[in-house]
Amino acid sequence: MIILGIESSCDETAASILEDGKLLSNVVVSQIDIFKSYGGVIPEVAARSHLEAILPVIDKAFQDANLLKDGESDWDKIDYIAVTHTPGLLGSLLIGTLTARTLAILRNKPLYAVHHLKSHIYSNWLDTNEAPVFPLISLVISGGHTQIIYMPEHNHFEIIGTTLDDAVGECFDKVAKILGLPYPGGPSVAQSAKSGNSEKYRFPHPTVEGLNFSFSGLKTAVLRAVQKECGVDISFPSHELKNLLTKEQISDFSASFQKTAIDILLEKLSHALREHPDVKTLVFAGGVSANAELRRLAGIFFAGSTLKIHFPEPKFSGDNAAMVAMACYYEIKSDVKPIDPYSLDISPRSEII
């Protein structure tokens, strides 16, 4: 069973190849470097890069797979067509389902629309030789989302917490603005955070009913902090307080909101399990999870559990077509059946599951 995956939903534009779970081939063509200096994913620029870069990427995955014919593509040796088609930004998700129904029409192949957050929790098994153990809870976070989602089975999910505002990751790209780091705000942070004392500023954890999230006021008290710390009042413009800082400062606000952002995702998660004593597996799954500090602490904390801990290679956090691949050869290996690629099911949306 060969699989091309096709990922398009934000600002990678990504094919992959699976042969029976095990990869072949993964191309990413990311779009960072052109939004560092806006310190964010403009939709329509988005949209327009994909355009370019989509039908390049997939050759490029037929090649790093070998699946060639006469230096071209082969496309005997594809038996499925699996593409992400929710959530995301429309104008990028539109262009990878396009170009995927388009493909599967014009080479006869079977299509499958596969959801994002799904994909991101497949991820956790590209390159193991492991099979999803049940019932499981993962995590998914992520600068779109921030969910805790129970799966007592292949394609049976159930969102028992969400964010109410923020997603994680956003809050910390917003974090990261406030003190000049530059975007993606994830991976700046955590840098920062190196040199940083953790324990320098003391922020709150929001009360938030159940295992639901909320990050916009943590979000809030860093700026205010910081305000408070260049001796300015609110009316002061944050993209200026980077001016005052010192780059030890800069650090210790880091390292203090890296670990209160990730105390508060472990303490939902602990909650979650104590709810679901069922669970054999927990998954981490989306960019943030391939934090460097919440894969220590996640240690620490869940030591001596039971529990099966998959945290995803951290090449395959972010946005990747295999993942793609991935959750598509669980659907068959479940007797999903594929999609009509003339039928509306497969247009774009931005729903959550």
Ligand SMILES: Nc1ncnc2c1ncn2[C@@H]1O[C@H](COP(=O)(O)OP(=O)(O)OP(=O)(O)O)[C@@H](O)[C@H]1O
Given for the second form:
Amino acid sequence: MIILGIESSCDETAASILEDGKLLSNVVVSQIDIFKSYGGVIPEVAARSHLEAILPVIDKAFQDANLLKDGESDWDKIDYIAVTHTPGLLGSLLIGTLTARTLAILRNKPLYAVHHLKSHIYSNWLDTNEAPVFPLISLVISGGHTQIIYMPEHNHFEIIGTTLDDAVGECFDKVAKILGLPYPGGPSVAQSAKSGNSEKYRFPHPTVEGLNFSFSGLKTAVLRAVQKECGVDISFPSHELKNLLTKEQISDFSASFQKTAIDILLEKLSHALREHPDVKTLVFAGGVSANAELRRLAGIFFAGSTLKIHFPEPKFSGDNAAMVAMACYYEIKSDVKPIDPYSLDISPRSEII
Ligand SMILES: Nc1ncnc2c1ncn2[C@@H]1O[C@H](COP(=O)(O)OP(=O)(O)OP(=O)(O)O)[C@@H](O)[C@H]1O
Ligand SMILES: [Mg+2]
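If the one shown is the form predicted on its own, what is the structure of the form predicted together with the ligand?
Complete assembly follows, chain above in first position.
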């Protein structure tokens, strides 16, 4: 079974080919360099960049997979097409879904519309010797989402916790802006935190009931602490704060913020595990799961328990199409039927359906 995956939900244009769960190719063209100078993604620019990149990226996926006939992409080899249909930036999603629909119609292939968060979870099945065992709990931590999801088996998802406001990745990005660190914020904060003292500043943990999260207060707490450290009041332009901070202060703020964010995530996870004692594996997913300190502290936090902890390969943490193809592979194995390419609904939704 050979699946072509296509992903374009935010600022990565990606295509991948998967044969029976084994990766044949994985092409990702990132728009990071375009958006570095803006300090964030501009949706219209992202959509135009997807439009330019998508067909060459798909061609490259065929080349890397060595699926060529007379030097051209060999479409006869493809059994299914899978595409991210929601959630994401509307213009960006449109490029991927229109491309996939058109190819499905022209090449007469069954089309699967895959939820983006489901794909992030399935990044844990890529290039691994030890696939996660069910039942599992997945913590999806990305630029737009922070969710705890219970999975009793393949393709069954129960959202048991979610953020009430900002996502944790978004919080990393906003704190990076306050500290004057470059886009994308998560990796910059993580890098700066390496030489910082994580005990230097104390930030409160939000008091959100149950398994839900809130990260907007943490971002504001960092802002207030930076203002206090710089000796300015709240009317001082936040984009100028960076000029008043030393490199050492930036590192200490990065490390203290990162530690607080990780502690909040791990505390909620232990709460979720207490409520679901049947869980055998804890699966991290999404861009923030690339964070090395999170990986280290999660290992320490859950050391001594029988729980298996699974992180995706860092190269599969962010957006890519290999995870889309893998999620599709398990949809097909779970007997999910393809969709009508003429009627694909891409209205952005966050819940996994
Ligand atoms: N090492 C890291 N530490 C912390 N955060 C990180 C790291 N690497 C990436 N991130 C964060 O991950 C996020 C991007 O992840 P991802 O690509 O999964 O999100 P998205 O696709 O934009 O959002 P969503 O998946 O919710 O639609 C950004 O917020 C980025 O700052
Ligand atoms: Mg994503």
